[in-house]
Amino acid sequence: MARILNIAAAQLGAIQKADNRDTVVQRMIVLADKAKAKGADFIVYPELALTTFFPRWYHENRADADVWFEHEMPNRATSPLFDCVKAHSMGMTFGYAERTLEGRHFNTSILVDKSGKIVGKYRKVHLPGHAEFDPQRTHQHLEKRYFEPGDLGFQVWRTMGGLFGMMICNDRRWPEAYRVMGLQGVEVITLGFNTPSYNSQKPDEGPEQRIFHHKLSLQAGAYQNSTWVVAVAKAGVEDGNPMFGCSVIVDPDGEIVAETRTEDDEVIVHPCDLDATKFGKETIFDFKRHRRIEHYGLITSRIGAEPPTE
């Protein structure tokens, strides 16, 4: 018996430093309206959806970056988006920069059900980049300067008729992230990303190779954990800095079933059968029958690679 959830991947084009949150939220509402017109039940927006990708900008005084952070959610700027998806009876997830009441800073994503209630929160665990200005790079990637590593782990939430998990951007490259959620029976993993089109430390690694690695990570994670994966970009050229799009929906067999074609605001919708996750979970990836955890100790006991001694 099928459990169909019509999932929309709502890609955003570039957001410039000069753009304000009200303008961005209106763009998100337009995409929500388009998704609803296509029958969507659930909409996925990108990482740091409300602002430009500010970790490319160096602030000597760390506190000067607080202008990019949200102190509460929903807030004045985002309330119209919450009202919109609630009126559409559509769940959603989107990413933003979170500043807590205690003054901590996280790269965060939230899960919102069809009533407009926040039912889940994830904070990015695998922060890429560096903490200090690096003149050797073609562009800066200062996530380690502006964010703390997430402290909520890889949770799974039972809502909207399925089991949902969240990741953000660089998390997609780490198989442990998928597996922890896979061990909780996850059926849909959402992932927002902002990925530069060129490697700041290897300029000849351009969009073609970066998109290859992007898809490889998503397809492997989906297949090896028999789950849907919905990965959504913020793309285009932000103040001269290009980011690739390639938002995709991947099925539990690891096949891409929908993909954006631009680097602009664009929405794609696919009917995702959550019961399609069952076959893999009950056969080749039946973890209870096949996993051999007595041999996996190094995964949680060692951080760096250490070759065996002679």
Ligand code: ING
Second form
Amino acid sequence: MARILNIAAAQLGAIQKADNRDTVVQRMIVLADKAKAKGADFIVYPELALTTFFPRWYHENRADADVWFEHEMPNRATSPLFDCVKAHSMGMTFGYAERTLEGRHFNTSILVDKSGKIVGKYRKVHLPGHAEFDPQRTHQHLEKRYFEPGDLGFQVWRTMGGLFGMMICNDRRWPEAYRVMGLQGVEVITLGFNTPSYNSQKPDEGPEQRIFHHKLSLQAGAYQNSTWVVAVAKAGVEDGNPMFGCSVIVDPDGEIVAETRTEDDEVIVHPCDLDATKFGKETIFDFKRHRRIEHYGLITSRIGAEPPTE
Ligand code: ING
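Could I see the form predicted in complex with this ligand next, after the form predicted on its own?
To see the whole picture, the full complex is given below, headed by that same chain.
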């Protein structure tokens, strides 16, 4: 039995600080058209897909950063994208900076079904970087300044004929994120990312090692939870700041089955058999048969590492 879903990873190249949302949405529509032409049923866009990666910029007054946030979704700028993807009868996810009616700020991703309905929302839980300007760093990474940690947890939604979950960027480095969704039977995890090519605190850590860690995290998460993982970059050089591409589609065995070749707007599509997740879930990662939760208590009772005193 095969339950094939043709999934597109729609990588975006650089978005400059001066670029407006309408221009970006037009680029996303071109990618949707290309994905449809390649037979896609579902399209995954990057984290913070509508703007430049603004957490690299320090605003002394946090309210000044509100220009990067969306106050409703869909909205004037994004409605053409919703219309286009619905017309193609495709589902989609994309990330954006969310400002709620109460004035709260999240790094958010939404799950939209092929009727254009928003069926799921995720708010980034693992915020990397720092909250105050750090002169020691080669570049700033102020996600802890501009966003609250997500308050929606890691949910799984039944849509597009399968079980979908979402995470965002840094989440891919935390096995807990995959496992919470794995414990809900997830079959496809989508995530967008904006990852600087160099470590701001260790300049000799460049793209080669960063891409190694990126792939390692994704492949382990996919394999250990027998799920597809679709990771999509915003890449390229944004106002002088390089971010790597390497958008990938990883199968439930942890194999990379598709990968972008550029740091520009680029679409890759792969026929993902959702039933290919079954073997792992029924054998080596049959959680019910193999897990021993009586030994895992520290994972949720202890935040930081505490080595034994003697
Ligand atoms: N970006 C980076 C990421 O997790 C980072 C930040 C890179 C943290 C490398 C640690 C190591 O890919 C976002 N936006 O989370």
